[in-house]
Amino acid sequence: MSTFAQRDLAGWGRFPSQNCFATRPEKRREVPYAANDEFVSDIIARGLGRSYGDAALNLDAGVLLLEKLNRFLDFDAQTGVLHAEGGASFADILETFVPRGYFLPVTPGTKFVTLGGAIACDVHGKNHHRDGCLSEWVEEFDLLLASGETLTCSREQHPAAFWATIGGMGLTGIITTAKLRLIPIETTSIRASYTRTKDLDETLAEFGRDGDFRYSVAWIDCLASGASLGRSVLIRGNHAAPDEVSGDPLEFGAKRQKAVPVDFPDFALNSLSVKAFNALYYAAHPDREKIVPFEPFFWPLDAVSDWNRIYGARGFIQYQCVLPFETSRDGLKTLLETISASGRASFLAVLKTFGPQNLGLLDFPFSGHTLALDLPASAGIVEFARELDEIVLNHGGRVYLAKDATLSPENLRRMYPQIEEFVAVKARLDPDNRFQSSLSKRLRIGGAQ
């Protein structure tokens, strides 16, 4: 009798919303059976939902949910390598390790995010243009294919399923566990750095000055306009000394989340509520260096839960793309411009600089500047996005397909030149196409329609 049950999901910007057919396995032998159950055409694996687009979703087909699958199986402590099953949560890593005087690599805006998930997305963090993504820091993990079979792969075992699977968005098999090498840390504490800039040439030129910082991220105003247009706050930090701060310097003590009980209205957010919030915030940061705790410089909003009801039940897409330096600024300019004029508002918006793109197929980033931002799904959202991807096109760029909700087939071939390869990986690895989500049917991914 199948276990998969008829439910209605969503990423986290909660558009689009889908019914899907789900099951969640409680030990990972149950994982080739539920991958396999005929009850469903079809079917992707989902961590924590913090996806924000599709990606974890499919339409009128199956879904595995694996977050009850989260245990830690090894660690070695010379290393540094922790061998964790997929549903390993990064905020169950930091609790675990972190007062034990490790850290991780890596880490997106948000710790409540799967391993399994992290290395599908190969996330990336503030410390890209020093660390990279993810992947540079996954020894190896075990992928089960369509076929029952599990393959352990690495950069020198099954390389080209490796580096498909690395961004592949989960479309190349299930990653059941995976060893992933962590950082030494004296402290919990980190020495921040706040700069306020006038401009996006200003703030352009003080990202070239990151050099003596490993993490760097700046707060964009995306509705200034004239000679404001780019106006930041760049946050930068390192890793505190022991010497810099007070008490145990690895303290790791749990935060209560504060909550967001209900969606807002839609009007709630609007074009002069998000101006009056960015002014105070470029007013309240100004340039200055101290020592604060870990958790709010990496995950600020990881601090409210269901931070995504403040965009109403409408929902919204986070837009994350990135150009070439070379054409970035540019480029920046004219989206900036662009999402002014819109009038559209976006509650969040941050710019990053990545360093080299690495060796998997459908990775994200490249060197360049990256930037980032929350739009609500209003009427014409997908339209106006579009619009965007143009501008990105346009100078060189692309989208981050973790975050995506309407990108076309059309442009994704466009922005991804290595697609057809991974197409072929992917055939190779899963020739009934048996791992697909709505968002590879969306963009005709592997022969999904």
Ligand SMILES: Cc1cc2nc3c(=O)[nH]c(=O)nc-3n(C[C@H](O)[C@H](O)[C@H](O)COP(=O)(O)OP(=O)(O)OC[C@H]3O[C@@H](n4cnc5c(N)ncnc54)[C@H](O)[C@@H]3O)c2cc1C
Contents of the next structure:
Amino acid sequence: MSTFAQRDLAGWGRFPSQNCFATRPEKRREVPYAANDEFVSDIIARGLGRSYGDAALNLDAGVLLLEKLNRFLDFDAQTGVLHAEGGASFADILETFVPRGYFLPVTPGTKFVTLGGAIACDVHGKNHHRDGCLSEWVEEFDLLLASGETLTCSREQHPAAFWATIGGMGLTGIITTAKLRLIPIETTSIRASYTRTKDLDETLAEFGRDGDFRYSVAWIDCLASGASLGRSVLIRGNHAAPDEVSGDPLEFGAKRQKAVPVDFPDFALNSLSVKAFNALYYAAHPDREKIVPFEPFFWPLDAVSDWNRIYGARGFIQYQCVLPFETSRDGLKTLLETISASGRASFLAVLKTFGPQNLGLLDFPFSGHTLALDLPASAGIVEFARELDEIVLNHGGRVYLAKDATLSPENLRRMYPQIEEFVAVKARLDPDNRFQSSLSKRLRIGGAQ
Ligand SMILES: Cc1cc2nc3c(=O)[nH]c(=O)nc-3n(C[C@H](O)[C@H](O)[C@H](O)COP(=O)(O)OP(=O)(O)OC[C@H]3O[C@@H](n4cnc5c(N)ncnc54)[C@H](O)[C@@H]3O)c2cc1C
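Can you now output the form predicted in complex with the ligand? The one shown was the form predicted on its own.
Now the complete complex, all chains and molecules, led by this one.
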């Protein structure tokens, strides 16, 4: 009898929410059976569902919930290489290895992601300009194919499968285990530096002085207009040395999370309330340096569980794009003017610098500036996101599939020139197109309609 059961699922943005058929294997040996269960027409892996849109959904088809596959298999203290199952979460890795003096080489803005999900999106952190994407630190992974065969993929072994799966949104198979190189740390504190800028030019100029900082990000006031357009608070830092902290230098206590208990009503977030929040945030961050603990520096939003409910039951999208350095000033200006004029409120907007692109066929980052902001999924959101897509395309940029819920198949092909190569590798690894998602069907990747 099939273990799949009907379930409404959504990404972190809660838009869209879809009827799927899900099963949750407890052990690795159960995965091949679940992946090939004929009860579902096709299937996609899901970690902790922290992608925002429909990447880990599969409307009326199969979803494999992998968060129970979370065992650590081996750790080499000489090299820092951790061998773990694909459902192991970054939160678990941190809790176990930080007190032993190891840290994640790359972390997204939440620690509630799985190793498999993070590889499938090839996540970036505040250190992309220095350290690249997560894949730079992935030695190898085991990929379960639809045939039941497992390929151990690395830069040397099955490199085509490696570079298609890195950033490949789960469409080549299931990452059952992976080896990730952790970095040594001496403290769990950051020497943080806050720099306030008055407009976009000053913000971009300041990013140009990132050289000394391993971590760098800017909160940008995307509702500021006129002379203040692009004003930001840059938040940058490096790991603090032991003599800069008091007490246990490797203390890492998971604080109790506060929760958003209900969906906020639609009127709670409007451009006036967000404008007021943004003005307060800007005023509260004068230029200064201070030693801060890891948690608020890397994962400020994790302090409030279910914060996605503040956008109300209708949900929201996160729009993230990257623009090359040559055009980013003009592109960002047009994007910010369009967003500010639309009155669509977003108080979570961040700007970062990316370093060079890697070999991942669907990898998102390339050298340039990336802007990410939340937009409530109010009437006309798809059309508005597509208006933004045109601006991004006109400036040679692209959007991040891990966040996407609105891109069109045509624009995917204009943004990701290696998509046909990806489809060709997928066809070799998955000839019957067993691995599909709502995202791949919407974007017509891999023969899906
Ligand atoms: C608050 C917040 C901040 C974020 N900040 C960042 C950021 O700074 N940088 C960044 O890059 N991203 C960021 N993200 C996005 C997030 O890091 C990625 O979407 C990540 O992949 C989510 O991991 P997950 O385990 O929840 O995967 P899911 O959302 O469950 O799945 C994401 C994709 O991975 C695939 N997948 C999952 N597990 C496997 C597996 N075992 N094998 C094969 N494929 C698999 C799925 O099919 C899907 O396509 C953020 C998200 C949130 C909510």
